[in-house]
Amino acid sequence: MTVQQTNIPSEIESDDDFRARLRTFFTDHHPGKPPRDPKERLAHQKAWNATMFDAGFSGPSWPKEFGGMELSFAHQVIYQEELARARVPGPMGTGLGIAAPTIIRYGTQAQKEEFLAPMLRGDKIWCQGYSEPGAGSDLPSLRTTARREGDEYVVNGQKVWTTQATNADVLFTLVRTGTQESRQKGITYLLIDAHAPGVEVRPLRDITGGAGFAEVFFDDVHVPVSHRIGEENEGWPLVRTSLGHERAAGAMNQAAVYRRVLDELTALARERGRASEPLIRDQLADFEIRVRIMRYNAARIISDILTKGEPGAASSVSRMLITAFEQDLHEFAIGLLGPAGLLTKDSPHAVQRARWLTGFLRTRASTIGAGTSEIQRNTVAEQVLKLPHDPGMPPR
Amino acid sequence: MSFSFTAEQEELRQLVRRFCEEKSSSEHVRRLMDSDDNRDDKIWSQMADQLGLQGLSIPEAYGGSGFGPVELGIVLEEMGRTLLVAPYFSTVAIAGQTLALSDDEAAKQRWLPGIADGSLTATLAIAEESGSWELDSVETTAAQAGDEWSLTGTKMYVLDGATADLLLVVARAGDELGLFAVDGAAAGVTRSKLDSVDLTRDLGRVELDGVSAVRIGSGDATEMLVKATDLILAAFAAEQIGGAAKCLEMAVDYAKIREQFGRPIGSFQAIKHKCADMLLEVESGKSASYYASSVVAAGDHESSIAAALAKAYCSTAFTHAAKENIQIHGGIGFTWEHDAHLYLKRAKSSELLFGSPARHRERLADLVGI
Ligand SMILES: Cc1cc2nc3c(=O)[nH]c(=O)nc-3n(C[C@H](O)[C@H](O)[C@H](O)COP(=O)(O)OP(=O)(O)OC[C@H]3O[C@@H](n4cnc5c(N)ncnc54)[C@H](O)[C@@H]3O)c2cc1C
C-alpha cells in the first residue's frame, strides 16, 4: 500500500501557519462525544482515525513513506497542544504506542508497507501480547512457545490480560523459540494473526466490570516466518524500543487532559460546597501544584530536546508522577463525594455517571499495566541514578 | 517560555559550583557553623570580587551586572548543595530584590552600589513573634517626626538580623504599610542571635525602640512588598532544591559503596525506591523552580502561583530528601561527625521559613480560585 498525503506540513510551513491548519481542522471535523456503548466506542474511534489518516494528521513522528507526518519536534509538540486543545483524541491503539516503532525500526520493508498503515488508520486493530499467567513482571520467563515447520511457525500457548483482545486483528507477541533455560535469549517477536484458526479469545472481566482484557489461547496456529520482526531468538531487545520523542510530545498532551480533569473535579467541590474547607483546600491545591508540575515537567523535556537533543531525567520520572497523581485525584473524589462516590454507573442517583468510581478503579492498573510500579523504580534507579543491579534479577 | 539554560547560563553555574565546592566544603560549613560568623571574609569578597556574584541581579547602573531571577536562581541552587555560609540570601536575594524593586531612586543609589560590591549586608525585618510573613500581621510601628521616621516593635526570624548592616524593616505607617531602612548598629536598635536548629543560617531576633529609620518609597508598599516576596521565594525554592539534589546526590553515591550481606545497599529494592522516589521530587522540583525563577521578574499573577507553588512543593522534597539521605545512610547517617544532619536542619528551617508548604498551598488555592 501505497500512501499519498497532502496535508504534511512542508519544511517552510511557519509554526502559525501550521497550527492554524490543524486548528481549523480540528474544528470542522471534529468526532464529538465517543458514545457509551463499548461497540459503537469502538467504531467512533475507527471512523476518526480514518478521518485523520485520509487527511494527513496522522502519525506526527512516522515516516510520510507510511502515512505519517514526519514531522521536526518542534512540530511535533504543536501537534500534542492543538490535539489537547480541540479536545480531540489523537490515532489510538496499543499498536500505535508500541508495535509501530519496533516495525519502523526493525521490520522489514515488505511488513512495514503491510502493517504499518492500516494501523495507523484503524482499520486493523492490533493487541500486545507478552504476558502470561505465569510470566508478568518477569516476562522472561514466558512459555508461549513457536515450533518452526518450514516456513511457517506453530504456535502453542497462552496469553493473559490482553487489552483489547477481543477487537484485535492481530496480537503483537513474544513466543519462545529457544529453551525455557535460554531466557530472554530465546525469544521472538511475533506478529500473530487474531482469525488464524488455533487463535481462541475469552474476555477477562475486569476490576471495572467491564472486558477490557481478555485471555488468549493458541492451539497449532500457524503463523508465516514472515509476520516474524527481527531475528530468530532474538526477539527480547526489541521490546523496549520506543517512540521515544512521540513520546515526550505527547506529554504535553497529557498535562493537558489532567488540568482538565482537575478543573472539573475542583468545580465538583466548589458545587458541593466542600471548597472551602481547609482539609479539601489543602488536597486541591497539591493536586493544582502537581498537575501544573506535570506540564513544567513536560516543557521541560521539550525544552531539553529540542536544545540539547536529548529528553534529561525528567523525562524518566513523568510516568511515575501521573500515575501516583491519577490514583489521589481519584481516589479524594469518591471521598469528596462521600457515600454518593460509591454509586456505580447503573444508578440513577451516581454524580457524572460515576466516572470518579470508575475511575478510582481502573487506575489500580496505572501502577500495575506496562510494567508495575516497583519494576519503573527499579528501572530508574539502575539506569538514571546507576545504582548496582539486584543479584536476583536477570541481567538486563 | 524556554526550561532549558543557555551556555552562558550553563557556564554560571559551571563556575559557581566549583567555587562553592571548593570554598564550601563540609571543613568550611562546619568551621564557620561553630564560631560566630556568618560567614568567611576572605571568600565573601573573592564572591564579589572574582565573580561578582553579590551583583548578579542588581541593575548595571547601581553597579551590578543586570542579570535576573533565572540566573539569581541558578547560583542560589548551588550554593544551597554545599550549604555555603553567608550572608548572600539575605543581602542578595532578599535585601538586594527588595530595593532593586522600589521606586525610590535615592535610596537605591545609596545601598545598591554597596550590595553589588560586597561591602554592604542587608536583609528584610518582616515577621515578628507570631511567626508569620504574612504582611497584614506586621505590628512594628513608624512614627513621622517632620522629615524622620522612628520605627519601634520587634522583629524574628530575620535571616542574618544580628549582623547585617542594613536593616529594611517592614511597618506600619498609619493606615499604610512602609519599608524603612535603618542601620544595623543606630542606637536604640538591640539585636541577638536566635538559637535555632540550621547551624549554617543566621536567624536574629532585632528590637527596635524609637529607632530612627529613612522611609523608602512613597504610598503604600504592599503591591511592591508582594513582588518582592514572590522573588524571595522563587529564589528560596532554588536554594532547597539544590539542597534537595545534593542529598539525592550523597544517597545514591552512599548506597553504590557501602555493602550488608556481601553487596551493596543500592542493590536492595527498598533503597532503589526510596532513591527514584527522591528523583521524582527533585527532578520535578527543578522544574517547578525553574519556572518560578522565569517569571517572576513579570510580576504578575502568575509570578505569585508559580512563586507559592515552588514553595510550598521544593520544601517538601528537600525535606523528605534529607531525611531519607539519613535513613539510606544508617548509623553514619545519625552522627554529627556526618554532614546528612546538616541538610535535615537546612531543610526543615528553610521549610518553616517564609511561610510553610501547608501556608503556600493555601495562597496557591486563593490565587488560582479553589
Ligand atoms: C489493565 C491492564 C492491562 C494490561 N494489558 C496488557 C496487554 O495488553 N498486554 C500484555 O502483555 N500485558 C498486559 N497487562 C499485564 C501487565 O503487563 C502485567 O500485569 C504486569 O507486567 C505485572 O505482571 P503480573 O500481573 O504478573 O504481576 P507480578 O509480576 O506477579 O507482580 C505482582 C507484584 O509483585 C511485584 N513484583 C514482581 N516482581 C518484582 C520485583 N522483581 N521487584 C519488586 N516487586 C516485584 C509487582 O510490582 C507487583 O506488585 C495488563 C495489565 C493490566 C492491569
The other form holds:
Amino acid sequence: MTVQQTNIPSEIESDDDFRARLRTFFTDHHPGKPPRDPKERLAHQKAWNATMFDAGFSGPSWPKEFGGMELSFAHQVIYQEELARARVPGPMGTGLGIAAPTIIRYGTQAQKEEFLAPMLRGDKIWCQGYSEPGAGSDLPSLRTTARREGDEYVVNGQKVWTTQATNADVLFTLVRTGTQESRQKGITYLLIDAHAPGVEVRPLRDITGGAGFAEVFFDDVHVPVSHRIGEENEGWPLVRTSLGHERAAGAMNQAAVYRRVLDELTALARERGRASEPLIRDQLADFEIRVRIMRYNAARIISDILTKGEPGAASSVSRMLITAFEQDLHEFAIGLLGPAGLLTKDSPHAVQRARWLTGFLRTRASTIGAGTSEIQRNTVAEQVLKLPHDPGMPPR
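Let me have the form predicted on its own next, following on from the form predicted together with its partner chain.
Only a single chain is listed, so you will not see partners or other molecules.
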C-alpha cells in the first residue's frame, strides 16, 4: 500500500505547536457522536480512522514509512492526552498496539508492506486469537493445531474470548506446530484471514448486554506459509513482544482517558452536592494520586520502548495498577449515585445514560483480560523482583 498523507510538518515542532495542531485538527474534523446501530457505528469509526490516517495523525509510535508519526517521547504523551480530551475514537482494532509491533520487529519486508498501513488506516480490522478454553492464563498449553502441507498450514481448533472477532478481517493467532509436551518450543505465530473457508465466529453475550467477545472455530482452515511471522515453532518470543506491547498500549491510552474520566467523576460529585463530604474527598484524592502514578508509569514505558525497543516488565506493573483502579473507580461512582446508579441506559431517569453502571459491569473482566492479575504478579515477581519461578505453574 502506498502511503500518502497530508498535514505533515517539515520541521520539528515545539510541544505547544504540536498540541495546538492536534486541537485544531480534532476541532475541524471531529466525527461527532457515534451512531447507536452497531453496523453504522463500525462504518463511522472506520471513516474516522481513514480521516486520521490520510491527514498523518495515526500511529504515534509507528515508523513513518508505514504511515506512522514516529513521535518523540513528549509528543506521544501529548498525542494521547489530546485524543482523550477531544473525546474522539481511538485507533480501531487490537492489532495496532499488539500485532503491529511484532510485525515491525519480526516480519519480512513484504509482510510489513502488505499488512501495516491497511491496519493503521482501518481498512482491515485485526483481532487477537490467543485464549482457548483450556489455555488462557497458561497460554503455552494451547491446543489449536497447524500442520504444514506444502506452502500452506491447515489449522484446526478453537479460540475464545476473542475481542471484536465479529468485525475482524484478520486474526493474529498462536497455533501448535510441535507436540503438546513441547509447550513454548512448539508454538507458531500465524495471521489468519477471518473470512477464509472453515472459520466460524460465534458472538458471546456478556454482562453488559453487548457481544464484544466471541468464540472462533477453525475447521481445516488453509493459511499461506507467507502469513507466518517468524520461524515455525519459534513463536513464543514473539508472544512476549505482543503481550508486552499490549499492556504498554493500554497504559498510554488509559492514563490519558482516566485523567479525563476522573475530572468528570469529580464534577459529578459536585453536581450531586457530595464533593465536600470527608469520605468522598478522601476517595477522590486517592484516585487523583493513582491517576498521576498511572501517567508517570506510562511515561516510563514509552521511554523504555524508545530506548530499548521493548516495554519491559514495567508494563505488567502498569496493567495491575490500571485494572484495580478502574474497578475501584466505577464501584465508587455507583455508590456516589446511590439507587440512581443502578438504573440502566433504557431508563429515562438514568444519570449520564448509565455510563457508570456500564463501566462497573464492563470492568469486572479487567483483572482477567490481557493476562490475569495473578499472571501479572508472577511476571513482576520473577522479572522485576527476581524471585523464584512460581512452583504452582508448569515449568518452562
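What you are looking at is a predicted structure, and each value in this text was computed from that prediction instead of being measured. Whichever C-alpha set is largest while still superposing within 1.5 Å between the two forms counts as the rigid core. Numbering follows the first chain given and starts at 1.
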With a threshold of 2 Å on the C-alpha, tell me if Q128 counts as moved between the two forms once the core is superposed. no
Could you check whether the CA atom of L71 moves 2 Å or more between the two forms, using the rigid core for the fit? yes
Rigid core fitted, then: does R319 show a CA shift of 2 angstroms or greater between the two forms? yes
